Amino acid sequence: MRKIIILSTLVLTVLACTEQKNDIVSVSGSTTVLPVVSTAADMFMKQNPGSKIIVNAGGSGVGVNQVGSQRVEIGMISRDITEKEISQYPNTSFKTHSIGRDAVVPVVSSEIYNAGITALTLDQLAKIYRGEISNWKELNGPDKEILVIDKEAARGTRHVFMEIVLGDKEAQASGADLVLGANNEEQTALVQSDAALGILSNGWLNDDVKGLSIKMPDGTLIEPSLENIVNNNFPITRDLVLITNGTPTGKTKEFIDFILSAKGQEIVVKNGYVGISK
């Protein structure tokens, strides 16, 4: 009978630890979708007791190699998977599930918005990014030198930036004078500084950090604003993505279903993106 009682005990502690494991779900990558997933997580939560949703950063880079290593179950990005990743992780089938979409901005500092700059070529973009405009006076703003703020590599930002502005995700931008990863971090630095030029996500813009307007090839002005980013006008706009190994079940298919639910995708709208729903 104690035999019978023991193993009894071990079965029930097994599936205990089992289901426990099952209502925690870790999620890492993007710091653009990063605010999204993170008060979608502490909602979902509030409304399923018992689950447990751990969020980290890192970067798009780092949600695709921890998804492809199986060490997350959901990554975040803000850029499209590579084929080198792809190769790199052969027992890993990468799913996506947009969530919103969102604009890529450069950005300056408010003082260079309120001397005049306001809007920029993509050509002109590209040169400062390359090292062959670096005055601010250059370009009929004020006698300053530009402090050109640049991404880490694997950042999502850089990928969708460099690839339009420059021709290739993975430009070299030698022009610049500061390498930062986070949002958060390079919009301190812009707002730190009087002469900054940056890349953001839209979201990431506030009084103190102003998102230029892409000057076309017709003289038009395309503002960053969430019509254009809806409506595709504005150039530089990406998908914001979720990835899974796979079709995702349990508790993480519950989580990535909240975030594309009603109440999920008002958590997109109210962080700057726009919902897949518009």
Contents of the next structure:
Amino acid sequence: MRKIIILSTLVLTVLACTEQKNDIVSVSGSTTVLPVVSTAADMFMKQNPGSKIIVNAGGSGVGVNQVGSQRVEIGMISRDITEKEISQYPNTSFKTHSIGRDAVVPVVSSEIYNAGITALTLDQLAKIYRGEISNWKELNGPDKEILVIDKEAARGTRHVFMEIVLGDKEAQASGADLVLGANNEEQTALVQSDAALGILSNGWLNDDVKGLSIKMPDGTLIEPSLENIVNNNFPITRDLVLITNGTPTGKTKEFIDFILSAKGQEIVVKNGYVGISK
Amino acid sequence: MWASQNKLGKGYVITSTYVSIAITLLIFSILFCYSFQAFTEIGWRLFTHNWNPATEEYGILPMLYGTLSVTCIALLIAVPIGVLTAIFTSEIVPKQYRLYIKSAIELLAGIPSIVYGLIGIAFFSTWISSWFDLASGRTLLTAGILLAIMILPTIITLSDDALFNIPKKYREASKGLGFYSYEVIQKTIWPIAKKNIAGAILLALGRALGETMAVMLLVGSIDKIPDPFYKVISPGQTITSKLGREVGESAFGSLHFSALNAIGFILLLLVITLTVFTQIYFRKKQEAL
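Having seen the form predicted on its own, could you now give me the structure of the form predicted together with its partner chain?
Once more the chain from above appears, this time first in line as the rest of the complex follows.
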């Protein structure tokens, strides 16, 4: 009896492992693109029974690395692939597919927002991240130390933000107090603190984490609204991108086409981003 | 019992031993191979303060400091509580309740570390930030306290076994000599169990050094040594949290990946040295007895 059980377990294990792999599409990468792709994956699987899409997070850097080492079919990134990353994977020909647009928004805890700080200039942001401004008092806010939240080095949101604010996408922010990863981790820290400044994707703003407007040199205030992202007025915008190794085929292609279709673009808009057709 | 069965049993035991040894050696050598590039190309500059893969600076001192300080905090809290609890469960609690108390404590060990991390983020970090009036509760101290809770069951349950397994005759003999209960524990039981309790603490130390998920969420993850260095209510970084956050982002085969392997290798060396030293120390002590 025992032998039969062991044998059947073995057979089952082998069977489980030989499930046809080409029907599974694995996706990983940016937590900015994640809400769109995971909603789309649910809908796609409902429409095409039998197909399976596995979506994981990890950040843009993880997305590039896993497509580069050919461990997943689709990588989600919210920044450009760097030269360095391309040269690290000579056997992979990265192909990008834009699926939407987004803004990277400096955000503050609601206490700071309600105390009157609703806009900052890019120069003030740079000074905060370099550590030259360390108290909200210096910006006419309450007398509180600024809790400056930075992100992990390979995160897309950080690349885009630092490129525009500090001039180099991999610049070090010596004024930072915490280094966090995913958008939701950063959101939690912002809510828990009453004096925090962080960077988030536009799709992740809510009542507790308020996005700041950017004060331009001529004095105009530009809020992170969808309109300002569409017409490129907001200074820190970027594309949401899926990457594949070469031209996608089969289920991978079907899935990307689904996201680019009217229904897929509806999901992009619902998550607070801007569709690609506009 | 047939002779062939005997051989089979012996073969099985020997094979399992060799497999465990081989796995340890394999991990050691793989880590060394992958970190070799970092050791040769970065060399002594590994022991500096600045970590920035973009400019190829890989200083690991903040991570080393973080790991050591978080572990020290955890042990400082967990060892006294753990050992005293073990004395309580093994020597003082009536036997019929011992099992219930022990199972409850052992349940603590079965909680996944990510759950500890979430509890830490939701409660501990907010408490710490309001107690010490900090901007953020993600500090070395918070991680240390959480780690102390996580290693408590290891210390308690192993120390309790060490105490409980001491034959009854020792207790009876010392009572017969007219010792009070506390003297029985202090003069008879404790000296015998000391070595095994040290073993329990060592095992807990290993877990504390290696714990990743909960620490990663709570430690703040910034590569800085606090100023002044004993100010543990500021954020920091441990070796494991660094690895947890960055290993996925580094390309396989790059210098960055190699440097991450190097800190993993250093962590392994740290654990090995600690284990060997404690073993030698206690063996000598036992020989002296």
